[in-house]
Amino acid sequence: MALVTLKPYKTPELYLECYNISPDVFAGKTSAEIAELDVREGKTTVKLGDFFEVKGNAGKTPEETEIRVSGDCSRIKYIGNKMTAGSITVDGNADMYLGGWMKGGKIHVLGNVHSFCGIAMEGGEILVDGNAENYVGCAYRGDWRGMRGGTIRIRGNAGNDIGTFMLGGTIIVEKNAFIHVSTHAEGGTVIIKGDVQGRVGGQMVKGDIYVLGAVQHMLPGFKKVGMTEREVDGMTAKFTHYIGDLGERHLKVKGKEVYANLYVMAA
């Protein structure tokens, strides 16, 4: 793969909206052409090269293009926006909307990410070595279409509203999450390997949630139906199985109502 390296050398006064940091946009361009791509600082249109030192030419296609951002991007939004192939590595933190509307390829963040990571994601893979804030894999504000495919793995903790309006795909949080997991979800799988404070599966009608730690406050809309053994992210364990949210409408398949599933690992 052809490697393009971006090295931040100037801190923006406002947050930068870098929709163009994507293998799909970089493909077929030289380093000089990449440096001329537009980015937004507030209401002002500036150039990518005004803030990043650009080295290397992109591949002919997104699949042949690798982007490495060698520095902190905690004030850089929309990295990997709508990307379909290729790879991006961020050697530091990243701001909001990382991998938003992503359809393919891989993003690896070696630090933390801000909110809305993988918003409305349809495919591909996002790996975050640190923590994520709120709204991982959720829908855009006012929309009902959340994450539909792909995988998001957070190796640290996550905040609230994980998988809101989720329709498909998988979110894995390897440590703890706060509140509101899979709210309004109609599909997909969320795995929390640590603890969750509460409001898990509210208004959820389909999909699966696994909690390998404890749920501090269970919602009344979930009913215990038994114990089961399940394989989750490479491990097999016994879980208490709940169905819900019983207060919501549920589709019928062959005359039988379909519920969302909540599995909490047995002590």
The other form holds:
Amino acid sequence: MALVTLKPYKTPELYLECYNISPDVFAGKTSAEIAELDVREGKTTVKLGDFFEVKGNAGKTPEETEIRVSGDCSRIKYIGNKMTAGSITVDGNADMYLGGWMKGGKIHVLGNVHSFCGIAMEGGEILVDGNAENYVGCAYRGDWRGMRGGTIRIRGNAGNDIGTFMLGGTIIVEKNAFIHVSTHAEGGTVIIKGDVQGRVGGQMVKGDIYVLGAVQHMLPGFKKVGMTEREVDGMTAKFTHYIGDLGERHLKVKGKEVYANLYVMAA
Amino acid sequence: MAEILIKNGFVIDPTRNIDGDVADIAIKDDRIAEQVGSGAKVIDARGKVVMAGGVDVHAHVAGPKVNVGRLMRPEDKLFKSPYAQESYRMESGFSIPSTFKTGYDYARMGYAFVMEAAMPPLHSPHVHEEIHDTPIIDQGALPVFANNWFVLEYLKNQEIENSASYVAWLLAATKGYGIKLVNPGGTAAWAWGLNCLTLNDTVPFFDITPAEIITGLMKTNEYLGLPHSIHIHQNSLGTPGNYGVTLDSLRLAEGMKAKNKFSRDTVMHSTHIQFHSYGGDSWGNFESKAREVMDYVNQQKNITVDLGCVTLDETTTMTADGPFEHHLTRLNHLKWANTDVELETAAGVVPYVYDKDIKVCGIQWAIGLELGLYAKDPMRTFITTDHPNAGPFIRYPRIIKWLMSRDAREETLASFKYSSKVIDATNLHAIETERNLYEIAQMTRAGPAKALGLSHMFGGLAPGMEANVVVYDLNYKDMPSDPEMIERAFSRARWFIKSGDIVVKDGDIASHGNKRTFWVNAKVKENPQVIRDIHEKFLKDYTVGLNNYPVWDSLAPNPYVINIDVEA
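For comparison with the form predicted on its own, would you give the structure of this protein in the form predicted in complex with the partner chain?
Every component of the complex follows; first up is the chain already shown.
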């Protein structure tokens, strides 16, 4: 693995849109070429090197390229956009759209991430040590095709609208989440290890949600069907099993309707 | 504007039977000229094809339903909206492009005139605001009439003269171009949650049938002598087995004669005929009836059609055929917008993905092309995608490629997941016809211009006509063996001169041109009954006042008004 280090030395006046911070774009480039890559600040195009000190050349392929952003990226959007391989580590916080439309590789953020982390993700891994704001693993505005694959793990809390229109993959929130989990989802798994305030699985067609804490307000569209023992993220526990959303359309397989599942850990 | 001389190109001009002759085209100000002085700007078109600017007979490019599509589909813009360029404005969107992108995309393809295919009269100010905001191309808009309460009441009593007076009034009030029919009677029935799927289904309350509406409006159109014929989106669109209804509707034109001063000899334009050429009785046994439909069109000389080709893209369907959009959202479970326009029409919008790996989509794709290949008279068969319903208009060059190259068709067909099932349900695989450039010029320029009654201005390169000239990177004498090159050449014109202005150079926008709005002012004898009816309906039924209804002149600041004096 060839390591490219980006060290922020200047805070942008506006937010920077860094679609180019990705192993796919860096691959095959020298540090000087990487510094020349375009980024957008508002309506103007600037250079990556205007804001970051770039050290190290990239590997020949994305697989052989490791990017380390050593510093705060609270004003940097779109890190790892559409990446397919390789890895990115952010030593601080990251702004919106981290790992958006990602297809493969790994991103590790040591701090917090803002909204839309892993939006429309198709594969790969995102690990956030801190908290995430809203729209983790959601669909793009208006789109009915959300996250399809890969894993997002938030070690802290997450906000609202987690896994909206999710079709596949896994989202794990290790602490609490606010509202709207897997809204409109047609697949995939969301695991909330803490509590959720409510609106869990609204208009959900298919897929699974596990809540290891409490759901403060259950939606009326979910029906309790029994108790079950399930293995979740390496641990086994007893859950109350609900199916839903009963107000939504559901596919029939062999004449039987397939519902979405909500498992809430038994107290 | 000044003088331009386009030298030594292979000129293709079906209006004068010119097919690839090497000649010069002279332009003086905004007209084609016999000759120009030695100071004229010279454009070297040696080894390239020279045609008149394109004419699109049917596209949904302006107005409320287009805008609803833009609003409900932010994802249509994602990663498809390039940043602003130095000399022109930012563009956004794919199937429902912004007004600027619409103008630019048409210009880059060398199109000079585009007809907005369905204007809800009540919302005509919005349509004109968007048309004004769309640069370069000349445009007109067709108000919808076939579900309008006035029209239904007049035609029920066969009062053609009253219907004509009302149509003339509405065309002037909305700055409209001609008579559009969308799902005659069916859209009115939608207000009751019903539809009219055959020509004899009675419209609730109004007690009139689609057949009576179509015939009545056809007579109204010829009574007024409008430049365009009636322009009809037939009943039962997009339903397996609908070709019978299609043929029934087309037969209504039999015996009708065109009466106008615009060299138009047709009385009915049947739009997006692909959606109306379906066999089978379910999506399971769905098949092509393109042959049956086109055989009829070929022998019935007083009708024109446009194809409405499916382009196998993700797109946004939008139509005044309200019940159809409801049917569609039940099929694909995607988001749906629906509206009623008081006394006049309705509309719906639903996104749609024409996936090449879905059998039905493959068959639809084949039907559109079969129609274009079976047509015996390219002057009566026009290339469209019913933009954006069957695909975005930026795919016209791709349709041209498919029509011109059997290899290109076979390559696409072979890429389908269910290609053998598509082959079984269609005839495309067996068709060897390949259209030539002359026929393409007929189907995209001369033909539609004539059907719109604009053959004195558009569609040809005779001296005196509008100076709309496009130069494509295609060598008439040495056509590329790779069909992709055909698509590429038609996508980005080397030069496009619109009304004497160089608007495209090397495929890029060079000027915002001089766009105009075309509308028709038909002067009829004062008709006290219709005037009274209008006043009464605005008092009783409309939620707007009559004085607030007509489109202000300021909304169409560059009008081209076609005046007609209707003889009593």
